[in-house]
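The chain that follows stands alone, in the form predicted on its own, written as structure tokens.
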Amino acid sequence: MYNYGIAIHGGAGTISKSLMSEEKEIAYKSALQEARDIGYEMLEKGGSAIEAVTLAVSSLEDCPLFNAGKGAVFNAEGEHELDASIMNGKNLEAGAVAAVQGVRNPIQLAQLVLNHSDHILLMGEGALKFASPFKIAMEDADYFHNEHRFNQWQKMKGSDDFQLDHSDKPKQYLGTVGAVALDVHGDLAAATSTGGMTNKKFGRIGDSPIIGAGTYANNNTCAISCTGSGEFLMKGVTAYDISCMMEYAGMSLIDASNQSINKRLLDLGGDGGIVGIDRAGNIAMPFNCEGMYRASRNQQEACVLIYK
């Protein structure tokens, strides 16, 4: 039996300990632990890595604390445009959706694309038309309304500024949720979901639904889910970059992920982090900013962390 395990993140960025109340920190850690354990329990039952990451990310999407699903930020039109992707390391099959509206759990729609489409990435109205034959949960705009997110948007409404939920400073665009897992069969999977950037315009899409940039899984190497400055993660093809260094340079997951996050991404001018797991069950969760909501669990240990 493989050393099955799971790692999740709830976004990285300007997470100031001095501004975090004890009550809020407990709420974040509780939500992370719940999502992690939902995924881990699926692995314990012999379930697949794909099932585990879908369940974990769905749990984070249902929590208003994180910038995905119910907690998604507002775009420039006062609406919510949601992105998600999922990848199976066993066969390199993937599914993704971008700029979809009204979908309660975008990661579940991405999984439907993986399982039932010859395409990988569907967007907007087209993705919703694809979803119509399936039992995918839809919600009205009120479901996604969050007063904290709304107030963030009001501060920037009508301007060219944008930001993500973990910062009070414009152009600090760092947030997403994601999960990676190794199952008892030795298969890897990765999943990522986001609401994007507050006040984003022109149908902007970041790295989260882009296979190789925000999400990647390959049984020969690792599974990776990214969070951070999407434009820079796309430039660095960060999720695949880590796998590539492992496959072609023989680097460990720890060394490859540190090189990608703490050297290559920084050299590009980007901030962020990843959660990753390799085919041996080793877990890495590096980030180059103030904090990253993260949790992991395997047969040896479990943790829930926010700061360095």
The other form holds:
Protein chains: 2
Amino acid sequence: MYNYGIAIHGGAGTISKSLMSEEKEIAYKSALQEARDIGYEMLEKGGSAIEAVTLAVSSLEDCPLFNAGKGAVFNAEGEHELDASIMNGKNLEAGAVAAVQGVRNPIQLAQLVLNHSDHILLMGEGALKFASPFKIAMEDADYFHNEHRFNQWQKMKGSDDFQLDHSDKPKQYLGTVGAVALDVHGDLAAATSTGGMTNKKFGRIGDSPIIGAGTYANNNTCAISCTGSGEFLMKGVTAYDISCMMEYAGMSLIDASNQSINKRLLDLGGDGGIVGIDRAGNIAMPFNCEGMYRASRNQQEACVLIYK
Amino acid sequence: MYNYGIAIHGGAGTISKSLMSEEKEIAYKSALQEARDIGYEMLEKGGSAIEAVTLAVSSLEDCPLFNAGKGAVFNAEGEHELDASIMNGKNLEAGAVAAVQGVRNPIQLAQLVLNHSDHILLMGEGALKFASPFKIAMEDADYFHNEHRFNQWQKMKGSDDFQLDHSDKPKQYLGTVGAVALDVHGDLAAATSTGGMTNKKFGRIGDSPIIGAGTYANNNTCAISCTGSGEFLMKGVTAYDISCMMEYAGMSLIDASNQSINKRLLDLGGDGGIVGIDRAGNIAMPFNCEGMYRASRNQQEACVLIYK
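Mind pulling up the form predicted in complex with another copy of the chain next to the form predicted on its own we just looked at?
Let's see the whole complex now, leading with the same chain.
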């Protein structure tokens, strides 16, 4: 039996300790713990890594604290456009959706694409047409309305600024949720979901629905889910970069992910972090900014963390 | 002065010699030669690799023989949705558009995204909104209408089949144009453009607008443009994979691209090929199917080829 385990994140950025109340910290941590344990329990009873990451990410999507699903930020039109991707390390099958509206759990739609389509990435209305024979939960605008997010948007509306979720600086862009897992069968999987950037325009697609950039899984190496400044993760092809350092340079997950986040992404000028797990169950969660909402659990240990 | 050069492709697939007339072969070859030489002349007078690949790809987009720009195939709604991406190996800056309609030269729109946006990938209507302050050439449906493409679509319309351009088998999907170049300053660039697959549905996005999958350029390694079965190139993160083999495993461009196309892509079940150039001006154009429309030129030699 493999050394199964899970790691999740709820985004990274300039998470100021001074602006964080005790209640808020408890709320974030208990949401992370819940999502992690939903995934872990699936692994414990022999479920697949794909099921575990889908459950964990769905739980984070249902929580208004994180920028994905229910908690998604407002775009320049005051709407919610959701992106998600999922990859199975066993066979490299992948599914992803970009700029879908009204979908309660975009990660579940990405999983439908993985399971039932010859394609990998479907966007907008087209993705919803694909989904129509399947019963997926749809929600109206009220469900996604959140006063805090609305106020974030009001401050930027009409300007050229855009903002990452867990950041007070405009033109920064973090705010994603994700999960990676290794199951008892030795299979890896990764999943990522996001509401994008506050006030985003022009049908911008970030790293989250891109296989290789925001998400990658391969049983030969690792499973990775990224969060941070999406455009830099796209230039760096960060998720696959970590896998390549392991495969081609023989590096460990810890060394490869550190190199990718604390050297290569920084050199590009990007902020962010990843959660990763390898086929031995080793977990890495490096980030190069103030904080990253994150949690992990395997048979030996468990943690829920925000700061370094 | 660097050993400047250019390589281009017009798609790969089951290009049957028995179905190719002499006139058709001459038409393809002269279009390839023209596009290649437009790019090469820019390099010769000291222009940048980015300029050279934009010119070469624009020329292929203007030719009805190739599935990009004017020659784009019909999607399931009888429309033309165009994808393109471009990357500068000097600074890793990139621009891309997905599912844009009515744009004469999608590669020039991708270059505008590279030059004038904080984002990398813009889609659909949003990309056109971004473009509106710039004077880009727009065309109506008549411009993109082509009897051959229309008949290809009529055969599949209403079915679940889709087809790659240079293939008679349904559910195959090739048909892309692309270019890579090294300029006298030692800078690399890559560009890719496509009309997607005949009868494509659901807002499918393939590898062509994805940095890392269809396009990648990095002065430290190589510039790559892919063509072939898009979903497999996405799973393989093929363009970046070649760069990683060079960077992390110390392989040559020739060996890395052969390994990626003739081993890894084949193992995944994918058809296709690439054009690539490294910082020394070495050119590679491997493909694992019957043919690939391709041409290259540097100071030592020049070629225009279709079959192995």
